[in-house]
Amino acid sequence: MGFSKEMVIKAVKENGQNEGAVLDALLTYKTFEESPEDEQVLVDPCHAELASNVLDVYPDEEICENEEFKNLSTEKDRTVSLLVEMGYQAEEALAAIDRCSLDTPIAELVEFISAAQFAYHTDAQLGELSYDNKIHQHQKVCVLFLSELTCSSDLRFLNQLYTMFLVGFPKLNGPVYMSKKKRKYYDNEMQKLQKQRKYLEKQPMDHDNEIVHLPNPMVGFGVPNQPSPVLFQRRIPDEAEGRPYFYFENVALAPKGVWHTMSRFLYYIDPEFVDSKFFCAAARKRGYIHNLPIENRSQLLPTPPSTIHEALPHTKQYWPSWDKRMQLNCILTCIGSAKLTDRIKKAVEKSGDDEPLPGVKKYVIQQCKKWNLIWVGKNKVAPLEPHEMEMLMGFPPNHTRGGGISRTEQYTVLGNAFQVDTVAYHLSVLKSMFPDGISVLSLFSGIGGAEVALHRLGIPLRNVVSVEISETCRKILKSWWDETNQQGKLIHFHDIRMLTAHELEKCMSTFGGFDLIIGGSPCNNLAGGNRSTRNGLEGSKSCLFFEYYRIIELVRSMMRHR
């Protein structure tokens, strides 16, 4: 095939016995004819000034001089021979310029090409772990780095980082190739930050800027009919301002510093807390870091009931006047036992016509604001039925009934979903902004609350781009579009870890991008009902979080570059 003998023997010694991998180093070596190892342009991803580094040694004008450029046909076959001139494979410079674009700048291809060395090595170090725990490794070596961060150039290298350890270098088979010099600067740089690693774990984490304080009511920006906070200036990124707008949702009672966390991954957007009791009959804390204007923000009419017995008339009747609770505490995935239920009636019982005994009602008091129990009967309480659920979250009535949905499964799916008018609430300045329709990009979808959300707002639902795993929330949702005549196209992804660049791409390519990424990662190593794994977004649930940021990184980087 014309090669030589010692382009055979450099091939086979640095590929092994990987024939495919070798026929390519062959025709890479043909094409570009590569400098020997030791010219090569050692890159230090880590470096503030990578930037700068990379174009002052490759300067436009060298480019335009140099002959092997001039016989190049295209502008893709420049970069990458300058790629390839700087010690990187072929093959990782077209990989890197399908998944960032041709416009991308020279630096930043260099970012995502050592980002992807750094991943694979990193992935290779951490041997047969299984994938969730590589992925708690992975995350503990990106939050290393975002503590080191001195620039925007650092923070693209992590977020390109961060993607390759969870989707892996695209259109690459087998293991990204790296020189004896990359390799050594790779290992150093593990072994320093495995040291870092052990240094923070033992760190004291009791530091103020690690906690972001919850207010006191939860009013956020300003709830309807309520004395507006202390305002102050709200400031939101240049480089998060503007569409695609992106909304995201969690807990707020959650283990100390991860709201911090989460703000430093999402812009320093400072988070807004929300009670949904300023909405509605049930309290329902929840924190929402957003880039969407505050102001002249509007609540869904008919405005719902706001107290127990407006919201469940039937069961005024049967309140004890002891029972004070005007609201219900926030709607859980499950429900009281009949067992309980029939403690509490036993115990009540036992006093006849009297008022119980203050042990007792305090017991009985404690059992039904923690279960949310209501009075149906003298004497007799219950759980909420799953459509009083769906009306005091803001859903049409029988949302998630039928279908072969089971009563447990409503329970579940009800109790990890938005508050629609809470959140409508937050959405409804785009209406103006939306005449004509939105593309929504829904992450962890759940049973559809934006959705609901966005149509009770009146907003046409032109694109929706659903990634929800669970099949029983993605038969709800179909079954809520279809039955409300849905005009707009709904694509469903089932792992949010499969949404790659490539999928993204495809989907905007369609409809010309997002205008609104929403969503709320999954809460069960954040929420305070957790006593076995509450470990913050280290835990195996609630690390999705570092997903959703991966996401709206991505989309916002490919609608920029459109």
The other form holds:
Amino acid sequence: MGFSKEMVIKAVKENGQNEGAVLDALLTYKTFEESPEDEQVLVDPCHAELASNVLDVYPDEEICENEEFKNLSTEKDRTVSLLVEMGYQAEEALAAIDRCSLDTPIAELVEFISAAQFAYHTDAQLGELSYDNKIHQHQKVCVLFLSELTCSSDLRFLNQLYTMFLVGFPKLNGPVYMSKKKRKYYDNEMQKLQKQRKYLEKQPMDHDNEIVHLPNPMVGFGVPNQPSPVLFQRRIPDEAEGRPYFYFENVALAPKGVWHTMSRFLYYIDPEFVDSKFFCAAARKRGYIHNLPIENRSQLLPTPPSTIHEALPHTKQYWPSWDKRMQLNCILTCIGSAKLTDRIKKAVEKSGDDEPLPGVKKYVIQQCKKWNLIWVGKNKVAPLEPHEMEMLMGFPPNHTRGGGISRTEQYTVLGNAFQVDTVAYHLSVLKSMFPDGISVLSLFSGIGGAEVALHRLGIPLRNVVSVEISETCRKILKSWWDETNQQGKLIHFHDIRMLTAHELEKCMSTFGGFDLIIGGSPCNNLAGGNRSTRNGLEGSKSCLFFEYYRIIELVRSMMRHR
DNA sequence: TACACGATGAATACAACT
DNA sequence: AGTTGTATTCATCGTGTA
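Hand over the structure of the form predicted in complex with the DNA; the form predicted on its own is what we had up.
Full assembly next; the chain just shown is listed first.
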């Protein structure tokens, strides 16, 4: 069929014996190979790989010693001329430097320009739309590209592109970078990709390979006091092995295909699905993708109460015998209203001291389960209090209190948090590995579930770089940090989308790299409770998963070559 | 202005059944 | 193997009120 031997070998290596995937990969290579020579630097699948290799040897420093550049007046001029030398226009180079700052490594500037060019092009294709709408369309296009390509170097390049869309390239407001020749080339590329997409959409999908099955019971690789599950071989590819360890979390009951995609991005590691009802008195079905060892885990002590009665003893005296609940449902971000509890009270009181009619009982139980209501008085139900949620989730008392936080916001941040005991069980294996403490990169930190878990395990927190967009959450974590008298350093970043490789490099050079990357990406567009925008990884919040992926890939590749 | 409330179902898994 | 019924779910939005 005209493919070169090297290509076929590469494709088989990356896709195994799956003929369809191999063919797809070959077609993709072919697409790129046919690019005109002088444009290759822009969309060549090897380009991203090249860039990351270059990054490893710090080319800008190396080249700085070259005589040719010493005569140039400023560092900026030097960088610009270097980029021009590489085939970029001076305007592009200047815009990139202005946007990224001058001391950004050359490889990152190159990636920025490449992504900006492609982004600009797709932007032109979308025509007249509102800014927000455009950004969202770009994200969609990117997700589609990303989910079609399986070659890892393609993924790296497109990931950079994706970042560009997220960051909002049109704000550049720069000149039109593309020459007519380039524009034509991009049009051509776009058409090919769209054709490929349509072709793939028509193909009958091999759904069996795409479905990630949830274990029943949901005990992951094992939980305390439960029979061990039958374990299939747990395979962690070499490139995902070892330090820095990573730990990713999200809702287990995401739309179909989402976990398969997330697993594909995170080195094809099988997710570990665990229900926190095996750790505390409330359910919480979550999936975790991590490369931690799973032997010799240990529980957090003291073990928390496992039933409603033990966890909330004051409810015992009011709990009717016909409410058979032993554990609570998942703690969400919204609570039942006062009027609802009122209606329930009236309905139950109608029957006096007798048991309510079956119809009433059914209604009450249904509402109690739906809204996680507990019995706090005679015939009286109420939603959980924030401090009760904190306790159930494994946080210290009043963790989310103070700092001018509203009650509603307390519920929101608690509903988004880790169940500390569950996460700590998985992280417990780190204790013997890092007896002197660990350096943590905490993404989407929220109220600091990861930090609390590590602290309660007795693992000293040497350095914590926390990325969290909500100011209230950052305040909560900071005040916990101060209250628990932490000796290490806590550094906050605001927006993960703005976190550059350069900033990470700076952190890592002072900390000696990271030991653990931990976090759960936003689930807003994955969660079952979302009626309006449950649109999967394309959603405006949940698409930040790809940022999580970007950071992991970045940190790990930087640390591999330190 | 900030906060609390109430209306807004569908997607998914699974047990039980034909 | 297909069908039916049951249970659960890290939510968003506009609106009224203090």
